[in-house]
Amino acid sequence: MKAFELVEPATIDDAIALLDAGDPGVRAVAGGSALVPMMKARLFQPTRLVSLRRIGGALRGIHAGDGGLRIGALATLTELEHSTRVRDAAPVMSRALRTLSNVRIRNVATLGGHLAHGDPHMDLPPILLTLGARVRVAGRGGERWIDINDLFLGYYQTAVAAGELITEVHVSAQPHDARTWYEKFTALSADDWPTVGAAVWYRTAGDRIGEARVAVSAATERPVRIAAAEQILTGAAPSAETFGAAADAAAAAVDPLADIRGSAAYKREMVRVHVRRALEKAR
């Protein structure tokens, strides 16, 4: 591993100010889990790491704000895993991350970090686009809000400009009777990164499903929602055969992404049986 430099700047602005937009060899580093590994694989050489450990106030804590969550983005999986706020507001991510990657790892890792890395096998992204978030970014030109659903450009690829920071995520408030799940398979190990992870969110009215959102990730390049599949549940009895043709809607809709976990034929099949059993168990 070649030298570089390590600074721990106290505040966000002067953290912002360390950053070099025209370096990319320069990067903010929070818990590390994701970044330390791509360096000791020699996939990233920095030339200067920023670190956030020394940095307090807004960028931590869970607080209520707004009718729904504000999350500082230096919370770690850890403090959102036992956090009685989150599980009140969004219980599906609090199932979630009793099963993301292993203890040692979320005891470090951030909710900043998972979402800035742009990992498309991270499991906390698809619940956060049916759940409706925003996340608060803060760069040299000011602070500006991004929708979740406009972060995730591509593989590894986010919204998040280089010299900018997500400071915060902003988890709206959820109606009463939201039925939500998160279901996802491992195929290497129970603590990998998914092969697939299926994310539903609907509303019924009446006998009737009035509002749907479905979200897939792993399979894919970026985490997605999936407009096929809520066309099929908006509108439609939550029954058997509408999760089936939701499911198979979601298949047809991806573009499965090959790797070590899968072909795209299997994971294409994975999306079907994973939106469907994500259905079922949200009802």
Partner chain sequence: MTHQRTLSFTLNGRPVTATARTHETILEVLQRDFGLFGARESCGQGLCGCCTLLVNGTAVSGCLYLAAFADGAELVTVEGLARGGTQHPIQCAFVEKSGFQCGFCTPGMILMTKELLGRHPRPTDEQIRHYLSGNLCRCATYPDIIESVRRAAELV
Second form
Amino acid sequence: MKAFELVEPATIDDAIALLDAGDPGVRAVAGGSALVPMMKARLFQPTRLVSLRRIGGALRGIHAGDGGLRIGALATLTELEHSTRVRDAAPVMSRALRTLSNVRIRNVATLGGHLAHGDPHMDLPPILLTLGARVRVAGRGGERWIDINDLFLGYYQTAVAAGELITEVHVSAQPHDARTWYEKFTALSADDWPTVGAAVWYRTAGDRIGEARVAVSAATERPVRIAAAEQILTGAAPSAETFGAAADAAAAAVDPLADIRGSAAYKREMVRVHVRRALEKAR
Amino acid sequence: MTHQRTLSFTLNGRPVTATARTHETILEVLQRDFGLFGARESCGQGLCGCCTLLVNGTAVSGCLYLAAFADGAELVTVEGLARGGTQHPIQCAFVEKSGFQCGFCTPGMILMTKELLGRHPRPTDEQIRHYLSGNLCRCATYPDIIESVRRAAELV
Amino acid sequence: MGSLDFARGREVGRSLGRLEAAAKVDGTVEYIHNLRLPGMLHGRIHRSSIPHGRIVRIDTSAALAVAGVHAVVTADDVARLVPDPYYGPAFHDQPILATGKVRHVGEPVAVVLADNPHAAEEAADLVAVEYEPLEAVFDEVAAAAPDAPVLHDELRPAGMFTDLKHLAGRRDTNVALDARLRSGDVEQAFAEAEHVFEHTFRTGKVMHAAFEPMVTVAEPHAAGGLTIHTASQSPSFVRSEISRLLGWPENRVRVRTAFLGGGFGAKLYIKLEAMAAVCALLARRPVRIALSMDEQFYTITKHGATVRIKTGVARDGRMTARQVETFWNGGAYADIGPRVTQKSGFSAAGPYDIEHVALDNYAVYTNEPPAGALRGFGISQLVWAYERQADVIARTLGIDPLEFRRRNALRNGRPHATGTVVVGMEVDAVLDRLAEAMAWDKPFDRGTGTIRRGRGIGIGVKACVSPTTSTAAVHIYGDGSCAVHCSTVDMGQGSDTTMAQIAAEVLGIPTTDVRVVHPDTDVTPYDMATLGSRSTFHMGNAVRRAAEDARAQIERMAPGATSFRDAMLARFAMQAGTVVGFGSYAPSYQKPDPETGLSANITPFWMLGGAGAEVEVDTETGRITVTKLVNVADVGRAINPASVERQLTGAAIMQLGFTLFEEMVFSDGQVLNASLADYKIPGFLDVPRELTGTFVEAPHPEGPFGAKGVGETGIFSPSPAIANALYDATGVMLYDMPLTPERVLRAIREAGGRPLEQA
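Take the protein just shown as the form predicted alone and give its structure as the form predicted together with the partner chain.
Everything in the complex follows now, all chains and molecules, and the chain you saw is the first one.
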């Protein structure tokens, strides 16, 4: 790694002032678990890193209320994993966190960094896409909210602009009858990055599915909602046929990237299998 | 000078200071300034666990941990586990069950076991496997490591 | 009190813990990785970005401008010190730094020397090399063809190792060696066979991924010598080769090692040592070159191989003829590939009694990173082929796979395909133990729906490399304490403890009282290398003889003494003196006939390994879960049974990785997954629920206390066992390793008439 300027502001405002430098070499860093490997591989050579670790209160904490979960951007993944509030409000998140990367990474990685990284292989983005969430972002011009559906723009690209900082994540309150599941498929070792991540969410009204959300990650260049699958599910009976048809629609809708973990055709097929399995397992 | 820092932290129970460049990892400082080699870099990506150390009581990957972030923290490496010349019970368990071969990953396994037992004093095999799944052993001494962790849970 | 009790016999055969256990759990154990010397420079390699090309120009100015950079070393600098900079155990084909041309992506072109590793790394990126690209060839079969682009204009045999003396100089070919074996008349036998089976099997390239990445520190001496501290499995070879390159006598080069953080064959012969030595001599300062895990992918790999295998079978299920043609992808430099080619190649008939055998093996250069030894040499590539085919034959003929192997087994007293009469190989005992461990005679639930279950077995054989020499010294000091001096490298396999047990057994003292001095060519005597499962047998014999020699000297010196301490006092009248026992071992050997490959004495011992696997196959994803994996080895006698079992289960899991998902993926010679982020190795969650490493004992007449080597045995057979279990579960045949989910699913869908679209 090369020398760079490291600054450790104590407030969000100071951090934003330091981030907004019109220089792509300026980045915020929290746990560093995503950024430092890129620096070591010389894929990213910062001129300035703005460390967030001295910023207290406002960026930490996990709060539960009628409106859902409010999670400070600097909450670590370990804190989320063991949070009873997360477990009560969104057990699908707690379960996914247990196999997300490894303990050491979860100990330092933060939710804000996890989302801002824009890596399509992360586990929480597809889950949040189905749960409903929005991300609070601070910048020199003030604050704004980005709906989770608008956050992921492309491969390692998010709607968080240079000079902006994710400060909070708001996970929508879940209706008591919402069924959720996240199905993760690894093609190489068991602890590999996912080849496909499939998250589902649906509610039933009587013997029909009322509302449904399906999201796919890892196989695609960014985590995506699959509208075609959701349309098939909505209003249909929660049966094997329905789930199969939704899975077929998801497979048809995705545009998988071929890589060492599989060809596009194989990943498309894995999207089919794992969307269907996620729907079958949702509870 | 923002490119270089003087750090003060607690290392294995002792207050220390060190000077580090911003782009250096804590591993480099531990090796260069304190002659501690129990945490060691292998994969360089936080995936194998050979570089594990405890910062404020939780395990981190030293190869990804910028030295500057150690300022004000409490660091424990495998060298800091023994008390008065007596091995920590987890170390005793790894010796008793021969939970190692080449030994390069061993300090990481031991420190991760410490964190595991802090959270789950009586871990199930499933908990052991999941908790340690981010620590790799190329000699694949996994069965003996699991035995060692089971034994450690009895001894701690 | 009686006299010295040499007949205790309490040390060999015990599952003792490691002598170095305390240091390994408290982090203080010595690895060369830890070594820092005053005034030391850090070397960082600038590597080729193209697979094949001429070097037109190297511009080092930007690199030299980086603060902290001391020098940038290129082939021109090397030539000032070493006019003929080519090294290698088989051929002198590998330059210390790329000279004139590059032959693979990642080949070292320059070394930056700097005060700190960050400056060296930054500067290494700034070395600018202009290339004139040449046509490259990657496939081993294509590279062996007469019209392929040629990597090396001329091949010069190294002429060092006895077993490689037959290598001839060659020009204008990528085939470094063609090794053949002819026994009987295969053509006639095929014509008479009831059935003839013919298949082609392939294995990809994989990597050792030893956790202590390669590291060497070279330290020049003011008086004109050199110490090389290196994480090497072959310190004696390093000394010889560095001396030869420098034109120095061996006594001016000192090579020392410490514990290794894994080796698996990667740290053999010359890796960083020549480069570090030259840099240190040029800079007149100590130089440390330490690779990252990622760089290891460009340094040494395991051979990928294409194996064409044809087998004739009689009506009664006995194999009568076998013809095997194997192309070994050796990469850009031969390293020890020719030995892999020949020594593994001649074993392609397997542990079977086949009368007519014809084997052809080609060591082929390609523009990929060099391939060398990886735990088992080339054996697992061949076992993959012949044991997959064995199940096809058995299934086709309706014979139980275990019974098929029993029917064809090569038994003691019968000639192997090489003509050597087999001694000390317990094929029936291994098969019996395997059958028992797998409950082979019990019914087996093959599953339903999308999860199908299957089981399979495999058995493979290796002949230990020959002829090789080990020497050892046992020192008794003035106070009666004892040290073993030997150049066997403990890289995790536990050789220190094993050697101490052998010495302790002979000397009648506890193993924990024996100190094992680590390899240091100024101190410890010659050993060929720590490789090929040879140490327990060869060095074990040398240590045993050295201990016997020391014991005999003590007995002569002070008859009736009751302890070594008393004996030394009796002789020297104070705490003084040293008794040095010396032992050496080199087995007898008969060089194979160059035309037929036949030899009456090809190996000192045979290693036999059987494996059994039970799998669950997810027929919708193609993912295989190995639920049970059993390794059975024929070990002669276990010096340390727990250590043996650990080697067998460790090898099983390593090979499970190679079988299911480990593979270096190439595109135009670039490795697409050169890091543990994308080259995944087995972790805790990949370990089968049931995992057993077990062994059968039948003391080998020549082995120390009957022992044979075992470090590689567990590697031989898990791959075909797993693939045969897949075949049992799904009826799907796979010919290529690894058995990735995509390959499996494609085969399942193909067989079901619903093929997955390409791309």
